[in-house]
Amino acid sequence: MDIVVENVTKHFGRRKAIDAISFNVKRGESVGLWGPGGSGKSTTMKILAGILSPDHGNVTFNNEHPAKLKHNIGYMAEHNPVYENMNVVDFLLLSGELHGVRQATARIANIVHLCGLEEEKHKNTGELSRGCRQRLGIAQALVHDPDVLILDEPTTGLDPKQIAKIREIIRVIGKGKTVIIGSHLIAEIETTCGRVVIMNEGKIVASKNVAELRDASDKNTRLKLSIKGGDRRQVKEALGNLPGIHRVTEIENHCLELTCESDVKSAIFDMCQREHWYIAELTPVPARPEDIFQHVTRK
């Protein structure tokens, strides 16, 4: 189900949530929404769920607005509520008629298995961990078997085996449907996207696949380099003259950070064999979120 996002704004009182946002979500494929806390990517899903209407523009689901396609959407909230006193089956079973599931429980069952939850299927909402408690959310979302699927912080307080086990089954609800995913941790995006859509104070600042994203903010890059052989003060100075060299940065364990363009490390191996010095080490340094996410919303 093809995805159409117009000019949507949305206030809340005097508050513009979201400013005048577009963006096309094809069928079948997995989008991600990221940006940092109070950026509109909250808002933007409930639009899309049919939960909120936009004060201007328009949201289109195959050219039907998503209020009358909600048999087709399956939406998790960031805090999902669920019925604490209801065992999970129960929940299921109840989320499925509302839905008009016909012989909901043989899906119910398949759900269960796909999101892990044999063990606690029998056990109150309540008592569930917040790892199941997210699985659960997810397989509520699943109930009437949806065309798209819309996760709002699918992993958020999880620990790293909990995020493993949510991110494996959005990977697999992925192959058969249209998934949008709303996150502000970019390894959420890149594990189980293949396009993210970047949110800033309630406006869109880009929009690329995930490689793209990486390639351009690794044009500056960051090195880890230690240089043995000559006087501390005199290597920051050599290095801090390099054209192609933004920034030269004290770290651990005597060891320099470089704020650099990518190709400067002919020129560092250069300067160390007119000056007699040695390089102990020259490793890259990973992007980090708030690299990439500095260098797609630098003005």
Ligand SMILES: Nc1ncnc2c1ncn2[C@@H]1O[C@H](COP(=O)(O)OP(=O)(O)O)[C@@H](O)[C@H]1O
Contents of the next structure:
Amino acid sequence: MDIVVENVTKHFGRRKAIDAISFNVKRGESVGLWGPGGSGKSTTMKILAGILSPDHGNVTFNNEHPAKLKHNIGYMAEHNPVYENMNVVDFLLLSGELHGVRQATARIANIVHLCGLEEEKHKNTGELSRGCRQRLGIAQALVHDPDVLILDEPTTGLDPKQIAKIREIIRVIGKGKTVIIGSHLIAEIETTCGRVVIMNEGKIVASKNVAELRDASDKNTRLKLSIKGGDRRQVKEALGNLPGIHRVTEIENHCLELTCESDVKSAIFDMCQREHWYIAELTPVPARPEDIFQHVTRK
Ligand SMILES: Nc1ncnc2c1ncn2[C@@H]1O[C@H](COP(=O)(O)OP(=O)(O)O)[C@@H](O)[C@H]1O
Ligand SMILES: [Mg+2]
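Next up, the form predicted together with this ligand in place of the form predicted on its own?
And the full complex, kicking off with our chain again.
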């Protein structure tokens, strides 16, 4: 479904949680909402899921109000609350019934398999590990086979193995669905989404294709550099004097980290030739999430 968010504002008391945000999601697209804690991601997703109403503005799914299309939206809340004292299959059956799905046994067997809950299916939901509980949350969001899937912080707090499992599940089930994922972790969004909408203090500060995200901070590239054949202090000073190099810091293994513009390499090479030094290592350092965030929010 095509989702259109227009000028949506939401207050909690006097606190403005989201402030006149607008964005679109096309059918079949997977979009991540990224931003620090308190930036309004969860509130936005609750409004999309039809759980909260905006104070101002509009949300439509194929031109309809989300409350009318709840049967076509799957939502997993942050921390994924579940009914305890119920086994996994019964919980999914109940979730299905709440969406008006009857005789969902075959469908649930399929979802249990898809979400890797085979071994846990007769366990009490309260006994599940965090990772399994998150997978149950995804299963619950899928039970009525919605076109739109909204997942709030699906892997936060999980160990790397569990994270990999959940990301794989999202990739598989996301095919053919419109997926919205909220996370404060950029890696989460880079691995599962095609586009990222970046939020800060209740506002949308950028919307980018995930592939372009790391190019954004090109003006402030980081390079890991090791120069041999000269005095360390001298090398550091000479680098600091080159145009385009903003900062030189010593890091592990006698290497230096440069914060610099992306076109400084030939100047470094010329300098080494002049001084009879040589480059033992010169590698790009991937942009850190905080650098990317700073870059896109600076404007
Ligand atoms: N139910 C609520 N009552 C009061 N304030 C809330 C409530 N939910 C969220 N907020 C506030 O709204 C802002 C945005 O919160 P939230 O949407 O949860 O952000 P995020 O998911 O990005 O961490 C925060 O300042 C938060 O404290
Ligand atoms: Mg949140």
